[in-house]
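First, one chain by itself in structure tokens, the form predicted on its own.
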Amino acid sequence: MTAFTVTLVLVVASAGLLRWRRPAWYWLTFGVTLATIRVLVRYASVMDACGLTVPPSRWRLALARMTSRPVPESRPPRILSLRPTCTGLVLRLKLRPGQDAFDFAAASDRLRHSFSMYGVTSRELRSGVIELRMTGYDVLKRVQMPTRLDTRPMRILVALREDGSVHYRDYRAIPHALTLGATESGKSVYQRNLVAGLAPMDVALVGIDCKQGVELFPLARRFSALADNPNTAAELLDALVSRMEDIYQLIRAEQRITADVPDAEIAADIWDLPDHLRPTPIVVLVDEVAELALFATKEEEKRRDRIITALVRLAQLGRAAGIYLEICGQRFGSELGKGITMLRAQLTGRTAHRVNDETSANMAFGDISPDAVLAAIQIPAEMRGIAIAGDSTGGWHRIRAPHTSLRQAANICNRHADRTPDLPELAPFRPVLTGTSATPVPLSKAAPVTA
């Protein structure tokens, strides 16, 4: 064999090995160039085959008849830009008159096959302009988070989307969220990523873990308050409601509604207050909400109603006071009793990992997106961590959080333990640590509040 043949065989073999073992490296070395050429060469024929072209206009047909020229062909959307990324290609198109963004969303699977890409998703940027994000490999199989992140206050990175973009949890945009998932679906890992992302921020963490604290108590150094049983949880939620009412009094006292104050500077929540007056925001993480709603006796029923009422009040009124809810559970439906549906209606963010039945998926997405329900019940059991994330607008994404062990999350919390604020209202619920050890001991039941 000639030297050229040997070189070609080595290159092909290297490309095949990279594509099998390191798909990200293959994409950056070989895939991005081949995919760009393939898209540009096939573009017009693929758009025509997928029904994404428009017939020529009347004046072009008339001009062709007058000049005895061939009838002009149908026109595909105009390419505004084609940008390679570390996971795929981003194709920005200008729609022709008569085309609709929904046509491209419906044809995304056909485009994926035609361009030989792993996945294609579309979204409308503005009127007449859409963006096709094409991925060259399965980015969710081995999650690698990008190094450049757009971090802001109360906005953390939690997962990677199937189109290669980053999925953020923005508490100021979506204050309250619901996370569902069966056992061993990856729900706990998702929760650890939330805690790890919040740990370096100036925020108070409050946890309710009725599994005797096995999930949240290893992270106790970064928590301002923790409850490991429903009785303590009821007292803790009452304390949060009381703090919320005090914060509203502070906001009213500092609203600055005099005639010379511009409308944009009138305080309506804690983020409009000056830095030296702004209360510390609080994120409340409930590990298993069903344990707070179940009851067997009359006394437990009274406690349950007290807990759900407090959660509903925090969900309805807590945003302006800087109190945000993260509700987790395996199921979250009307069978948990009165008030549950009202609480779910206030939880704008929805995330569903693998569920055991379609009803559980309907609990998360049935009222916002039927397509998301179908995607949630199709998550395979062997792909732990895969989830569907949506919101009340009807949009949804397939995501996967990077694997974070309990040890890694505990180390992050211990490293930022000095950021744990000491809030007077929550002092009775501060987790107690034995000496210098990071091992938390169970909380004793808080003393009941007396009139």
Ligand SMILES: Nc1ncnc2c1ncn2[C@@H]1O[C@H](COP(=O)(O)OP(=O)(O)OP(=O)(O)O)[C@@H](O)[C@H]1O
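Residue numbers count along the first chain shown, from 1. Just so we're on the same page, rigid core means the largest C-alpha set that superposes within 1.5 Å between forms. Here the structure is a predicted model, which is why all the values come from computation and not from measurement. Compared with the form predicted together with the ligand:
- With the core superposed, Ser45 shows a C-alpha displacement of at least 2 Å between the two forms.
- If you fit the rigid core between the two forms, you'll see the Cα of Arg407 move by less than 2 angstroms.
- The Cα position of Arg78 differs by 2 Å or more between the two forms after fitting on the rigid core.
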Contents of the next structure:
Amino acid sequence: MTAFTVTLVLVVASAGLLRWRRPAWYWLTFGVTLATIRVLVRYASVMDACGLTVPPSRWRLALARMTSRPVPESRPPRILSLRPTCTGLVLRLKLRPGQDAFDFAAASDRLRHSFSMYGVTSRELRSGVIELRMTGYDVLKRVQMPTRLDTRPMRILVALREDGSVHYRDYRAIPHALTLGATESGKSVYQRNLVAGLAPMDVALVGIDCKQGVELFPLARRFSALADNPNTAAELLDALVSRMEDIYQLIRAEQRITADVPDAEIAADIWDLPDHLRPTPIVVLVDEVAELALFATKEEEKRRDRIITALVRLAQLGRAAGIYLEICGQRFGSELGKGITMLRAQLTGRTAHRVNDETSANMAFGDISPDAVLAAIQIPAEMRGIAIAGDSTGGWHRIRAPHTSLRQAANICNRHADRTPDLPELAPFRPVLTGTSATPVPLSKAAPVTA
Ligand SMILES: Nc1ncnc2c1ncn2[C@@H]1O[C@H](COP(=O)(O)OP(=O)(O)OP(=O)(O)O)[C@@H](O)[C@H]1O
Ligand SMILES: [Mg+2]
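May I ask for the structure of the form predicted together with the ligand now, the form predicted on its own having been displayed?
So here's everything in the complex, that chain up top.
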């Protein structure tokens, strides 16, 4: 064997190994070049085979006839650009007369096979121009977030979309959100990513975790207020409502509308206020929301009504006062009693992890998109963390958040603990940090509690 053959075998073997074990590295080393060549070489024939070409125009036919040239062939859309990315290729096409973006959306599965890519999605950029985003491998299998981020206040990166683009949670565009999913589907991990993303920002975090605080209390150092049972939650929500009312008073006092105030300076929400006056925005994270809506006794029913009323008021009026709701639960439908569907209607952002039945998926997307309902039901049980996220335009995406462990999230929260604002209204709910672990609670009969 010559040295050349040995090198070739080694290169092919390492490419194969990379492709199998580290698809992202394979893509960056070999995949991107091979795929670019493949797409460019096969382009015309693939477009033809997928029915995405247009027959020659009349004047071209007439010209060919006049000059007695052969009849011109059907033409595929013109390539405007082909851009390689860390996860795939982005192809921009100029449509020919008579084509529409729907043709490309309908053919995306055929294009995927023909170009030997992992996934192809298409979207219209502007009239006559579409973008085909192709991924070279399953980007959601092992989520790797890009390092270069486009950060803005109150907008955080939480997940990766299946087309390789990033999924932001933008509180100023979509103030309130609902995250649904069956047990063990990845809701708390998603919420943990939100906390980790918000921790470095100038924002107060408030948590209600009726699972006795097991999800949020480890992150307590970055939280301005925490509640681990429905009773505390009711008081905390009342305190938030009264803070919201105070903020509205502040905004009104600042408005001082007189004839000489230019329009642009009239404040209608906290973001219009000058920096030194602006109250800290608050994100309220609620895990296992159904716990707040369940009751067994008359007393509990009263508490439930108080909680739901406060949540509805925060959802209706909170945005301008900079109070944003982030609600997680397994189900969130009318069976939880009055006020729930009204609250749900206010939660614009919808994310559904794996659900067990269509009704649960309908709670997230029934009123938005039937396709998204179907996609949420089809999430396989073994792919935890995969979710369907609706966007403000009525479209939806398959997303997956990175697997942030509680330890990683706690480290991030501890690192940014000094950013935790002190809100006087919420002071009674500020988590007590002892520094030592709490006294162990005996659970098993084998370790009896002796008085
Ligand atoms: N994005 C993800 N990537 C990889 N694994 C994940 C992801 N999200 C969740 N998981 C896995 O799924 C497990 C359950 O996730 P999580 O605790 O978030 O579920 P949950 O929906 O909150 O469940 P419950 O309703 O019981 O609280 C995690 O321990 C983790 O192993
Ligand atoms: Mg959970």
